[in-house]
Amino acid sequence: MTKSKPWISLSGIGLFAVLLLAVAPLVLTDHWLNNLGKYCCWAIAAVGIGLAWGRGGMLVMGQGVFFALGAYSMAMHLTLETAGDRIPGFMVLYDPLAPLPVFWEPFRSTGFTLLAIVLLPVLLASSLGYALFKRRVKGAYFAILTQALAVALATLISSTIRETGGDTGLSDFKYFFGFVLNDPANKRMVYLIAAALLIVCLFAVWQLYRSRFGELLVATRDAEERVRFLGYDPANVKLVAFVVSALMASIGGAMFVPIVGIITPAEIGAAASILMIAGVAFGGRASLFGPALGAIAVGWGQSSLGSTWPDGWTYILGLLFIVVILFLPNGLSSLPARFTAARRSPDRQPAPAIVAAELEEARP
């Protein structure tokens, strides 16, 4: 690895920041800027998936659980902020005399809400990860278990209409920590916060990739038993990556709520989790920028094609996923490496040379 390689990645993060924070607000309409903010929320979760799956080899198909923890924590606070001293409107419809549920009351506090967005996913991921990794659960079993949790949580929320709004979800937010959400200036502010958080997550993952922990994570993915023989516990290495991934999903979910204005079980279930995985696979799970770019691209496709061709968009996404798996297993981020390998040997392109180039591209 050359010495300039880290600076190339850092320059890419800088370019990302300029495009999202400076260029986009100038050239996009309020509608598309709000959509881009939604894509940034998915990209934040995707960056965490890239860390856990691309570098750690953990196919986390239940990130909707952690996305939900952040989203519903934020939604509960914004709902109470809108209601003021009254009971939220959707609760009054079901039982006008019922008091506010006990677990809602702490979310009146801004500080508690922010702590919940951070601590709830960390505590749940730590407990779940410790139980699974210490028992060496991995591969398909790990993926199925995490996805089952997303399905279970979405089902639970759907069945608790009085407490969470059920399938209708939580919506009609008027304030965001004191700022009026209908104000275009405040909408831009919320977008800028989401974009800035995406940049921070990219920078944090970049630091992790080039650290000793990043090397251990890749080693654990490729040769777990050798890492164990060297005196490291692979379970602890996986656990850290899993917790960081969960935290990023929660942050993405928290910012998703004020930008989109609604959160429902449909946004956190198995289908939503698979959509996140599809974006990461499309962009390139092992690269730094691939997961974020893939999530933004899939989000744009869902908003653009999904609105005009809702039935066909699902088939397009499935076809895209199949094509990527068959011809670009490392995602679109592997195209530069393939192009470089092709230029070095125009007459003959041996597979080992292409694979080596892709592995070099995937390194931090």
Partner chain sequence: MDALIAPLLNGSAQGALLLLAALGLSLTFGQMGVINMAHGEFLMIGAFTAYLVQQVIASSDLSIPVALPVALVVAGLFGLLLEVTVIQWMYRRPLDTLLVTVGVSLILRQAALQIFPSQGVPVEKPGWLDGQLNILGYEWPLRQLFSILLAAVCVAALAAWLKYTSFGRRIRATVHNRDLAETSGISTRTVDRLTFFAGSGLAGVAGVAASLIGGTNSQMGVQYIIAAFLVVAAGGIGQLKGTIIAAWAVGVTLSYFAYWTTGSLAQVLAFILVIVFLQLRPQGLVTVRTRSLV
Contents of the next structure:
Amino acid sequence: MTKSKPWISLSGIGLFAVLLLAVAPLVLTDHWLNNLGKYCCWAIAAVGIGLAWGRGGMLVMGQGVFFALGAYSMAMHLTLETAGDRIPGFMVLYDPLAPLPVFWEPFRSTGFTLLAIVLLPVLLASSLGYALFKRRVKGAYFAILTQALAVALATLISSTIRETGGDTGLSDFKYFFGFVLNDPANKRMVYLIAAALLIVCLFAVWQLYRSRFGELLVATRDAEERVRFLGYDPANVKLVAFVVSALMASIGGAMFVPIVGIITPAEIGAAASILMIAGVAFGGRASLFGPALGAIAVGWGQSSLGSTWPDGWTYILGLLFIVVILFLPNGLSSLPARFTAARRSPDRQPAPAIVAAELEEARP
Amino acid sequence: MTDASLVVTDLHVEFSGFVAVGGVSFDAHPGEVRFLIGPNGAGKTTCIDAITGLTRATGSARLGGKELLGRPVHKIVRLGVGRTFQTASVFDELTVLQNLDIAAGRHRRSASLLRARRGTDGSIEQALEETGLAGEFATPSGILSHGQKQWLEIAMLLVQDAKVLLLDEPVAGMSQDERTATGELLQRIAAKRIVLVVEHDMDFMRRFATRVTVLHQGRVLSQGAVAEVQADPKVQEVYLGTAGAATTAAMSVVPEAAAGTHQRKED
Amino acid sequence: MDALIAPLLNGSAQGALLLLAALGLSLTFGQMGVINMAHGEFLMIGAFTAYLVQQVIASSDLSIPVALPVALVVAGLFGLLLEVTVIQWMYRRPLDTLLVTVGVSLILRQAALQIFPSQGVPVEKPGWLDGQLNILGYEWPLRQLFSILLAAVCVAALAAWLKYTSFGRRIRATVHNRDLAETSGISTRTVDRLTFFAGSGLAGVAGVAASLIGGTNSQMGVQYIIAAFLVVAAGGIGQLKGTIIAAWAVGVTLSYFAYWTTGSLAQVLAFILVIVFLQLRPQGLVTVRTRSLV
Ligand SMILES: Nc1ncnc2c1ncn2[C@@H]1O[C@H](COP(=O)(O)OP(=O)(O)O)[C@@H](O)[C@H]1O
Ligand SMILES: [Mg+2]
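Same protein, different state: after the form predicted on its own, show the form predicted in complex with the partner chain.
Next comes the full complex, and the chain you just saw is listed first.
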């Protein structure tokens, strides 16, 4: 169990950190480093999904919403920074005399923007989570409601071209908190920030998973009612996990903007939210590294195959869902544990999900 | 009657018109092993469900003067009411120690939840010893034997420091030796806490009960010391259909396998 | 007057479409616990079937009535195929059926995109649906009335089928107590398959109606699935009456919101409304409380 060997998971995170922060910048071209940065943003969101879904049993199908909160907060700030004293270009396009919408104004401030990236998802997730969990809305209902929210938000953004850029989104950012984004050195720095944030998030969930809260979360996932009879309110337990996962999605979204250079409703809607789930399912929902690695893999597929062979990629993605969920519900990360379990005692059942996941943590 | 007693008065539970419990009153005190018996469907489990807030009920159930009915489940637990379930329900994927640690958690501050466990609480070690699970602390509880799961549930109530233990068929499916061990465990526990046992098994009841309440079709049929109850012709009639003394064999009924009868649609 | 009447009538028609889409879902989800995210694509299959039937039977007056049963069977067969190949292995993992069927819906959508023109196909409306009905000064398109009538027929047929036929009785018995049904000689496998066939077939019928009102393209299923699911949930599981009321309420509410604000804001408002509804009447959406814990 992880309990006895925390250093194994820790050194896994360390190895991950070395690969992302030291090796990747040395061996990858600027183009691929930037791509890896994009995958890191998805991976940050995926780590949060692993927490909420893998450990907490809440299938969050609308993480795009929180991704959007971070992304659009950042994008509004960068747009304003680029525009300087003027009104952002796309707004003037429709109406040369258009005033800046009221809700844009505070995003001129760096402090407010950073605060918004953290507080907006926390506020939304806690009020939504409170309303749903206290009423014991769970399972498919929860999943569909979160997905409905993602659809609604994407539609709302699409239809408010003057205020949010609509389907074309926000793009053409020149500065990132004063740094010129065209400069490869600054691009590198942005990548390093994203990668470092991913490491921080991994470290955070590692600590959460080994804490008493982590055990309580698994207990709540497996037998919510039973937890109630131990004197806990499961709604609060789930709320914490949901809020943390929302925060991670928002952070991922915020870093996505300077790295990719554009944010559109397509990046945050139902399809995008499902893509985030795909990586987590693929890598292993309940394991520590599975969601991040899965998200990086799916991200890579999305941006390479997705652009060179889009039709095929959709089929692959569809099949990925079917095959993984059907045959390997705990994702690729459960393979080593399955394998060793089968070798040790060929006729015994594969280890239960969490045991498997923790075994996997023991060999990153 | 002490302040710390559980007093149930005129408890009434209805399921869409069907009266499962119709005006049941009893009390239980620390120092006695209190039994609630009755044939299948008598409403025993429903009584426990009502007291613990799982099922809506009217009437009154007071612990040390505090009304329990109407509060949410976890608040009732925090007042010191703990229960087990007819089908042992422990967290299968967690180890025995992790199960107990979670049960002990309600006394901790929320912030301490964010730290990993270091060492074992004294109360947990005590409960492990008490229930004979000390050797199994690292075992995933899913692979415990049926009897061990029941003990784990009792141990969880102990570390929870429940003042009232409501045990729903704790010896169902246990061997004779295990039953004896469980009975003795309950007697030890009962010294300081209120122990209310729901059982089918008359033999087990006879060996370990201090006082007994017999339920039948949602009502109290008879109440008193074991000998009194056994001598009650109404009780004999319910259990055997005729008056007779040799009850044991007929009464060691198969435990109600509650699993599967109420299937949940969605989870 | 138009401002009040028009959204009411349009919304009722929209509600009828939602109801058609939700009927099948409520059958498969309500009765079997399977969350079929490909249900919207079965609806799409129904709509494309209407188009294909029109390629064979040129007269749209005739082709639409023919398309209805054909779409029922075609979508039903797709559902059956899904049940046999995937769903039947997953009855113990309801939440995972949701994700598996997400994969299926991706594949079906992509296939439709490649088989048919990406901008969609035109489905001719039959001549007898061309007119309008004057309701208090509002010219109400007949095809909207058609959706409502079709939904009414489907509801009645489904209710009768469940109530009076032996298959229907077997379905209800299986839902009530699967183990007992099995031991009393009902083949629950057959019942599951039939239920899935019927549920998916209803989506096909809904697709024909949808093709007469909106566009027929690969993305059309996406529009319906979430709203239909919310209708099933808000109406209460396995509650035909609740589903009908919920569908109508959602349709009309969306329609009024859209009239007063914009279509997209209406969606957001509708979402908030569902959350508020949950606070007031959680029974609509909550798992039935039972005593078993896991
Ligand atoms: N949730 C429920 N809905 C409807 N009837 C119930 C429910 N729970 C229990 N009952 C009925 O109440 C009666 C008492 O059940 P129960 O308390 O389980 O009996 P016991 O535990 O004494 O065997 C039984 O007839 C049972 O069918
Ligand atoms: Mg019982």
